Amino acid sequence: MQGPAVVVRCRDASSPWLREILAGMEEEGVPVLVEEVSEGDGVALAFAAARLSSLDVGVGVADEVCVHHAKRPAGSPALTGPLARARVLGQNAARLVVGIPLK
């Protein structure tokens, strides 16, 4: 990975609920990498993804959003939601980030 950066995993990288996610953080001035994957829940994904980060904050998206921090156990992530959220998660989790109150 390439310098620091929230890690969002996904299973479709063509989702504009991916693109939502990515605006929200955007809008926070975090920088985001996206892994593609073939299987896996949100919490797994996210999970996995807040454990690849050097920010230790991690996104997936499945059949919903879940923001990690790796410092959670596994099972418990810090927020999920809704695909419909997908903008206001993505400010989240870069806010988890940044250490401001979240939305």
Given for the second form:
Amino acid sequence: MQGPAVVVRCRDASSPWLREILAGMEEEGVPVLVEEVSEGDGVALAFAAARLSSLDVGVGVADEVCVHHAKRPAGSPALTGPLARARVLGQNAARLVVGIPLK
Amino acid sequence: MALVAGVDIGNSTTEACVAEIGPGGRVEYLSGALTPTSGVKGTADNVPGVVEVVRRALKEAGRGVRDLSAVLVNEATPVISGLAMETITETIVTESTMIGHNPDTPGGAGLGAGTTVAFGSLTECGPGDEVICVVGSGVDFEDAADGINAALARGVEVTGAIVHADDATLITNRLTKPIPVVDEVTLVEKVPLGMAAAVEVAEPGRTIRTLSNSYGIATVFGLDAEQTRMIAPVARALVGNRSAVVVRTPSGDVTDRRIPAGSLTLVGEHNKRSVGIEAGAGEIMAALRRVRPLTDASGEAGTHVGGMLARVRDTMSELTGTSAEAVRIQDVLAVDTFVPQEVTGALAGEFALENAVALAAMVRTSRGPMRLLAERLREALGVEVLIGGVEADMAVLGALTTPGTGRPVAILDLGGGSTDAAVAGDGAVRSVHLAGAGDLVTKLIDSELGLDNRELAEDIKKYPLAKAESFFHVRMEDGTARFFDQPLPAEAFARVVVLSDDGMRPVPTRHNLEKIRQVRRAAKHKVFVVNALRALEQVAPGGNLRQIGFVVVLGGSALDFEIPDLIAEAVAGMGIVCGTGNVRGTEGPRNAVATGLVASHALDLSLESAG
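Can I have the other form now, the form predicted together with its partner chain, not the form predicted on its own?
Next comes the full complex, this chain leading.
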């Protein structure tokens, strides 16, 4: 894996919510890497993504958006929220990296 | 052998001390207990609290109520304090000059000036027009960037943008020419169009330079001297921001005026002085020193200060059941502070700090209900109840059980509502009760940090701060790190938190840890250090603090993690030994009066048997 980035794992890379998550992270100025995978729920996707991320932060997009940190217990994500809050959750994932209070 | 219980009814807590008095007045202290005071100090409402605390102390000592020979109660003259706060200056920014604003992530950098144009009308602008684009809610960031790029391509000089959503970086990243963009402007629809405006965004880690400078604004808008004077408060409000917007409209007007806060009249035993509240706390306290001892204080009718004192008086009269005219204010403490005020015409609900004076006033009321209290207590416990000596004398006696103390000794009793001091040399005990204590500190912290949450302010006062640096550790205010097994909650992440006994509590403000710490310490200094010096000066022999050898700090606020140190530091230069009391070597700064009552009673008994 190259460069520092938050990893986003989603089941459908054409999802309009993905654009929102990426926008949220861009707004906070944090690099991101997207991977499309075939199965897993939000928490599992997010945790796997966090373990892959050199920044220790991962986002999983399934029926909901889940933000995870590699150092946290697998079943206990940092944040979860509905798809409609994708932009804010993206921003908050980035904020975990930057170290500023969440929105 | 006689088993007695000393009981101290305080403003907020009731404390008891159970002891056995042997032949020759030898005292064996058995236990101590503490409960919240029921009702207003010195009234019959205190009975349930006293019964509770006596039972608890007896239980701890392994004794029963029937073993008691007497309950000793302090002469609980109610000393009640009230608080009020009033703004003394006010910056009025009319709605036509709008200012703001400081989002977390503005876009681009630099200064842009031009005429405000709605995003939808950008197509109507011609080449060479200098414009600031106003993007309302519901416009997607890609569409906004495309629209601005199209205008730039046609030769329109788009120099900056004001955006409703949190989109600034997204928009600037898609522009062909970098411009400053301020986002999260919640009231974007109120930005007047067709007006001269300026947008400034500083590089990350820097603050704006032009719009926070009166002459910078004057240069941008071509203002004359008089207009510059009027815009000065806007510049001041923007100092320290990373981004800002100023919209100049023809009728735009800003004034910084002093509210006639009224004058405070201090009536002393010998003379009387009036002082304007807007002169500030220093002048008020100087005037107070000149009229001491104070017999009453009043405020000019129809002014802020008049209202403040009337409120204090009403509260007191309600609590004590006396008429408002009979209430005499015995002491006041004035403190300079700041109150956040919403800026009229702001774009995103910004606040500006306005100067204010907080006043604590204290009233002593009659001793009447004391006998009734003793009678009710006798009925409730079925034990003889004796009303003990003067509270200050008792506190001194109790304080002297602190290991390492000696005469002359002064006590400082730091409570919630008042600060009391007493000094005992070889002669009689001299004492004072001063207005202003823990509650005022809480109020100052609440208002200066704009919390509007008394409970949180109380926690900030009582506990150290930390910053949650990761999900598993916090950095304490002294720089040490503390780790946790369980991940911290997300709402604490990267925030300043208070480490209270009940766990971690995030402080939901933008203030950094250093700022909160500084406000907390300054508030304690303004109240407790000022009052400690004021109190000691009044009780010290000849007003000379150097005549006092030992100062013992007592009371609830003496348990604070930094107030005793602040006071010790302030009196260290005068050769005074100052520290937190440790009553009977076990009770810490608590239980001094209860212990003193027992000690005094033992002394009386031994004198009786000797005589």
